[in-house]
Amino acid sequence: MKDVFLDTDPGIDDAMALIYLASCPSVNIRAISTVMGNASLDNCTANALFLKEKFRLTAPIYRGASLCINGKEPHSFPDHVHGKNGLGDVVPINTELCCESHSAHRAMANLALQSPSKITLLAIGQLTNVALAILAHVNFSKDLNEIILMGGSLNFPGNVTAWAEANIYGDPEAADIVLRSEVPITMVGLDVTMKTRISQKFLKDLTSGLGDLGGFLDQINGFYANHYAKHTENYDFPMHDSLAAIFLTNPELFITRRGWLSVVKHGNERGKTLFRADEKGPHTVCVDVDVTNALDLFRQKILDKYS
């Protein structure tokens, strides 16, 4: 079993990675960090604390930072694609669960500093939380098992610019903190999350069988295909968060390559994933996968849990 600590702004994409971790025996998710991103870290803190009550974890949960390592105010948030909420404005967040006390970066490095088993950190949001961990705990690098992110591209355009994905571009400083350090990281970037597609028969085929938490997810998925359906002619969505959690899973469902990463901090590219390939590298990204596998896998650990 693999202890985890999950670092999210739900976001759409970040509760179904939620909930298929949740569905995991393989998984024993020791705590949650919120950070902004698809949302405020207000709204991302409180739709983590509903999710929490909503998917029946027991995980604590950390509020992250407000403002990017720099320093800097966040960008605005994508309203368009996960709602003002963060979950698409189809239902109250309401939930009387609280954070812990701790702030996010300091909750990674007492976990990992005092767990047994290595932690592998799971980051599925823009890596500010983590890049403080590393800057303010200095054995931190050390005591992780892993670092496992979705974000980035190699040879997939960007989805906020034409070069960057949304996770590094939202602090391109912090990523390049994480990729400095000297823990093995995994990128599971848009090369592979952009193929593996939910249909809306995939969806329908899920949702139908888990009764009113089946309705949510259904929901929330339904204003997230929409704002898909805009500029494509099939009512389908990638898969991004969920994937990065399949990889924690079942990593032998990807290829991958060895090398080293890095991020493009100024001018036009700000944002934009490097790669250098080599075998003796620090970095894995993943560049394919099984996406029928993948979806099957996603859907039967869902439904076997929940349903």
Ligand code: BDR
Given for the second form:
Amino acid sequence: MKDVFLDTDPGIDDAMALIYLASCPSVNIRAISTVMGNASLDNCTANALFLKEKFRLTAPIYRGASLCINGKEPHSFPDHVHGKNGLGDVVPINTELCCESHSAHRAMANLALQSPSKITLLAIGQLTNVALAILAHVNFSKDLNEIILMGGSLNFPGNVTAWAEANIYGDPEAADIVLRSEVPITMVGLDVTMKTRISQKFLKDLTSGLGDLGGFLDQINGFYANHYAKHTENYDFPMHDSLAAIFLTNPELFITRRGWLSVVKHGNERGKTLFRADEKGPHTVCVDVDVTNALDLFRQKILDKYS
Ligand code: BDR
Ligand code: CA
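Okay, that was the form predicted on its own. Show me the form predicted in complex with ligand BDR next.
What follows is the entire complex, opening with the chain shown before.
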């Protein structure tokens, strides 16, 4: 059983990662925190609470950062990808559920302290909350077991600029703090997420077995697919955040390299991730994935739990 702290900016693909994690008997979601990214912090937090109710989760939810680590306002939000409300503007986002009172970074540090070397931090948004936890709580990086992050790219072009992936570009200073910490980190970046694509047939096979919940997933992913089709005339879309969750449950489906990651903070390559191979390095990078088995696993786990 893996004890997981999920840091997320829901987000359509974040919602899919969440339902996958909730479907895995080997995963114990101990806590969830929110960060701005795919939408404002208010929207991402409302979405997390809404999804908690929809997916029948019990994990507490903590509100995180609404500003970048350097105190600056975030870039504009990607309404064209995730909708104005972050979940495709397809259903009203309402729930009676509320957040816990602690901030995200304090909750991360507290949980790591309570369960030293046990917590896997799965970060599928920009790294602001994680960097705040590292800066504000001296033992945090020692107490954590590992960080798995969705973000960055080695050889695939960026998805915000020619060089940068969205979660790293959102707060490169935060990414720099996280990559310089002593925590073992695995990067699940565009090199593998862009090749793991969800087709319309795959989506139908998944959602048609899930009743009302399937209808909701179909609607939000329909918005996401339309965005991708605008550029490619192809409704397949990449599985970003869920693939990092799949690495957490089934790392044997990935080919990885060890080394040292860093991030470019200045100039027009701001937000680009760099990698120096070294078997003794603290970082692991996913360079390839067994797409067929990753997709099969994802669909089967969700159907087993929710159909
Ligand atoms: C990442 O950016 C966000 O838009 C997605 O949710 C994912 O975490 C992909 O680059
Ligand atoms: Ca995300």
